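A single chain, nothing else alongside it, follows as structure tokens in the form predicted alone.
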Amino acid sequence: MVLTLMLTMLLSGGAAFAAQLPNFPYHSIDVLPIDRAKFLAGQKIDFEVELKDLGTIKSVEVLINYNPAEKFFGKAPVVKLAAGVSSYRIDQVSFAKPGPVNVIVNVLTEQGAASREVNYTVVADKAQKLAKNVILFVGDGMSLQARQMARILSKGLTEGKYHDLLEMEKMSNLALVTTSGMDSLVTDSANSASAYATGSKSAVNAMGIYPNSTGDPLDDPKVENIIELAKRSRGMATGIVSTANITDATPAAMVAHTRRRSEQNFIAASMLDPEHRPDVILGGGSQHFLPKSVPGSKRSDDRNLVEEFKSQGYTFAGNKTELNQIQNSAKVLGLFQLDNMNVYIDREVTKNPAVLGSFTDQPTLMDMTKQAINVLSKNQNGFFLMVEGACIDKQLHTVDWERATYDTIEMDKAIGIAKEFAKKNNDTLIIVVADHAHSASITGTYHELDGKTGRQAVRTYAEAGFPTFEDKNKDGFPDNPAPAVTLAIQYANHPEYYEDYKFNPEPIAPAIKSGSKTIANPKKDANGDLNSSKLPDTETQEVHTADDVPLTADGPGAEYFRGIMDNTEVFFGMVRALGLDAVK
């Protein structure tokens, strides 16, 4: 079919497009950004209308607040005609004034007329007392129950009363945050982090974009993110810190724009782009920065991004010793593992060479957070820093709640460092939130003191009593992850796996592939109970849930966070606290 598109900006004659033909599906006209999107005034976006399977198109009219889009934005559209899907697109535009925005698309085809209407909200709110800095802590997968596990192990309780609360719990404001994306009830980390970074919902696996119909993961309409806004509008310093690959979903969403989170080589290179190049980059994942000739590299080219960052004035650290030696540097790149960094128990407690390999000198999240703040706080315009406790999620995926909980405690201690910095000038907003939840839940305690084993030794109600974790050295971490009485943790959504309720000295996958199906890994808890899968037999891990997650906040602008909030509101709380003027 040959499509002919006469693009007409009709200022009148709307009556000709009044009716939606019943044979045109609702999504024959997709408008990106989507309906009910919200933007900061001046925030840059790419605007696109896709026309799908409408037959021969005679004319298209795109009106924004009843003005032709070309006139409203002051830029001509790029129109692409194709059989099946046609596109009308204007890149790098914004809404300068706060208030409602109405978009109407009218299409005239040989079969009749079709139309679509969406509405946006544009805001420019500023907190009464502004923050100079924002530190966003993201506990990946850190549900309410994950916080509670950390409180039990780190603070303990006697006769039902906790001895203390976590640092993340001793904050002025509390809210519940929804987690769903634009395409699915249950989100992934890219999609949810993108909501925090841009204020816009996206799709699973996507970050910093609205997904269009093409197969190209790099051509989707972009939305300006918090790092780009902070750098462009105020010249702030910016940083990302994570215990995962620094190109993994959450840190990458603060920087990059792609439909596919697995494009980690692209994301690593994109971090060099001046518009969103963070001043501090600390985490794992050197495999995406080193040329393919280096053993362990995952790059398919000869680019050495570490050297390219050095040429941009960055000081490089490859281990904890080098990180702690850095002084008077305004830009730091630290990569401490080829892949994800090892978790706290393996790095700091068991220190098993079989697990750590040659990476025996990795910094803690506290080390990285402290150095990041030291570097970024030298910028007189303030800073934005995102710190992720990434492996909380990765360990809950493998039903290893002990490792997840130690990493939650590790992030809490990093939050304590940020709070100490914030106390000095009372000009820093600190936000602590998860990106989604997991299904792990505390059902009681577990012990074999009376000879019972397996599920017969799970203690509930009055028989549960209390676990016997101890912290004699007062470092905030239990001295032993395997006390005589431990927690009984159950999961609602898991593959088939064996469970003996005991700590595993080495991390081990709960399930493995056997042919086309997933079976319990016989190397994990082989003498334990066999838990039948609650998931399709293609899943090898426990999966995310759609649960709301708690958010706590403290400092200037924290009053914004209360009640039930959409996940996109985290972005608007941050830009409101900073009082960013994106129209500049």
Second form
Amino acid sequence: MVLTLMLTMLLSGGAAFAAQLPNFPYHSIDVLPIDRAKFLAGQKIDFEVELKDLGTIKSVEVLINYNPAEKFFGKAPVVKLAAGVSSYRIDQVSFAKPGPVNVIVNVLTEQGAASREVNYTVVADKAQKLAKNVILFVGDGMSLQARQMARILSKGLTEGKYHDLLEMEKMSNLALVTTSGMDSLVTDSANSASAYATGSKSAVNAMGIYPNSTGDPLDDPKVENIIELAKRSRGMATGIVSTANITDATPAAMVAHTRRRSEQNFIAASMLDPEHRPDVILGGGSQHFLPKSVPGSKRSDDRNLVEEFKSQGYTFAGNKTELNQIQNSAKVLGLFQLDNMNVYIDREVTKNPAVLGSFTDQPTLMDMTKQAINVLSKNQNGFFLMVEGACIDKQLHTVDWERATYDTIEMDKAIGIAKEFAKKNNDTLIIVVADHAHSASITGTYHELDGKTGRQAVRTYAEAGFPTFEDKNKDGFPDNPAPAVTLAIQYANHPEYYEDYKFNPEPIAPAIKSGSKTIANPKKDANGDLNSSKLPDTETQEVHTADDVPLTADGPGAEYFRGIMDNTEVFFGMVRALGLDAVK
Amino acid sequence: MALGNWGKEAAAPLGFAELYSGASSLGIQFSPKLKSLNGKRVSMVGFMAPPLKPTLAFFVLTKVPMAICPFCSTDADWPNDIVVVRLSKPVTALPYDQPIQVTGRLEVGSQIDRETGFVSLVRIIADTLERAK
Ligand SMILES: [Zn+2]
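Got the form predicted alone; could you also share the form predicted in complex with the partner chain?
Full assembly next; the chain just shown is listed first.
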């Protein structure tokens, strides 16, 4: 091969390079992982350099800490030269020593030379007092305001003072987390969960990978995630719990590697791969686990993943009763809905048959968290558990803050269960964080006691007073999501929609498609005010915002979380608390 | 009898709530009514979801108008109670936000569309498509 010859020549002799290519204004040398990436020592990555539109390439030289990459990694690269994008790739390598890593790429083309330099950081910090277990709670879309709505509804306040704080607020450490991805200011849940799971930023819709330029959503360079590290380096038990499809972005990012989060059938099957097979998998979304012949399946093949998990020793639970009966299993697959699980208000408060259909026996997030901890805590090497309150986000997308808030309270009660467990041995780090924010904000209160309606009945400043939510049965949830005086919640971004500020007895989309445009759904709050949109008319939902999100933490290793932190630091805080040694 | 329907069997009305008699996380059960109408002429009222591409000779009929098009959005998922409507010609533009009435022969059972890979359980091979009254 000509290229191999060239490479050998370069590697042995070095070469003098001319200035940057003058004639290729759009060319680039993309190094994956990206500049300023950070890794745990020993954490496995795929390393790829993409050379874009550089003309005819004569040679490529990649130096890592001034050594040829193949010598540094002890592995030969796979080099593919092509007219548009050429690739230089070495898979499944790692940096063993903590400290800075320098990468220099030198390319010689027929037209001249080009180069690129990026730098990485490698860490191997261990907390003074180590944690045996880590429980990561992700409130999807749980902004500061979402937490506060839950505090108001669950705890209440008199004369300006709250009666109590949420479980997630009574924790030793508080930080603000920035959420942007490598490709965009505003992230989605795959991208941000991926930052928590791997310590690396990714792109919108991607998880566990750095996105390369090929169309294949399964060939992008991977980064080893927390579940893989916990299993490989210490034989820990691992679990994922969510109220969404368990193959949805946040739980999937703890496990899978793909450029496209919508590959949910692939993700479901990938959960069987031994290197990241979680011992406990609880949530919705059985539609991606059933063979296509079964009505309700969304698979396009004949694989029955429920049966495949059973043959791997998993106990299957299809409803709350079956979940609660499980006693001595080390591995559990629980799928409680074909699609996303229903939200707390519909499941536990209104119990509306038109909404629930046949799914009248779904567990709460508390039930799932409790059973997950029961099962996982039997492993002597400790466990990593991710619990997601998924529908906080999904309900804020549909401008339904009441449903979102009950689900935030539900997650808070699950956090209370985790804190009870942690109290016993004080060897569990609990982290509570959102993956991104939403634009819902508390303007004041709303009531129609004086006959005013719509925006005229939004009460601001002194007029607002306090809402009248009541929790007579002291279960932490207001008895009635529609009290006489409720909160006035406004959204900074939304599609065109009707707003009457009142609780909707059933979940309903705020806007629908009409031709290529989005219009207000006439079936939602038709008597309310028409709120015109500040978004393009292609957007059908309230959208994520770039706001920083609060993180609270308690237990060994929690001291890491303070001040303003990049979202990738959640991963480093977890591996530091566990003291994982990935160099093996 | 309307002249246009001369020679066609009368269509049995079928509602979205009548498609399934039960469900668990291990699957959905077709209702006895749905099974008994398999191969027969039925009529359903629903909403046309925005089609994957204008050249396709099928579209998805849903109970409520779709907020997001699952064909174009990575975040969206089809509801479970959808009906695929097959047409002899590519989809003519009908409003997505107005109810439409679809009449044709009912087909029950899993099928994958060759061109798009779209999996459907319940289909109507439509002979009539009109705005619902
Ligand atoms: Zn979202």
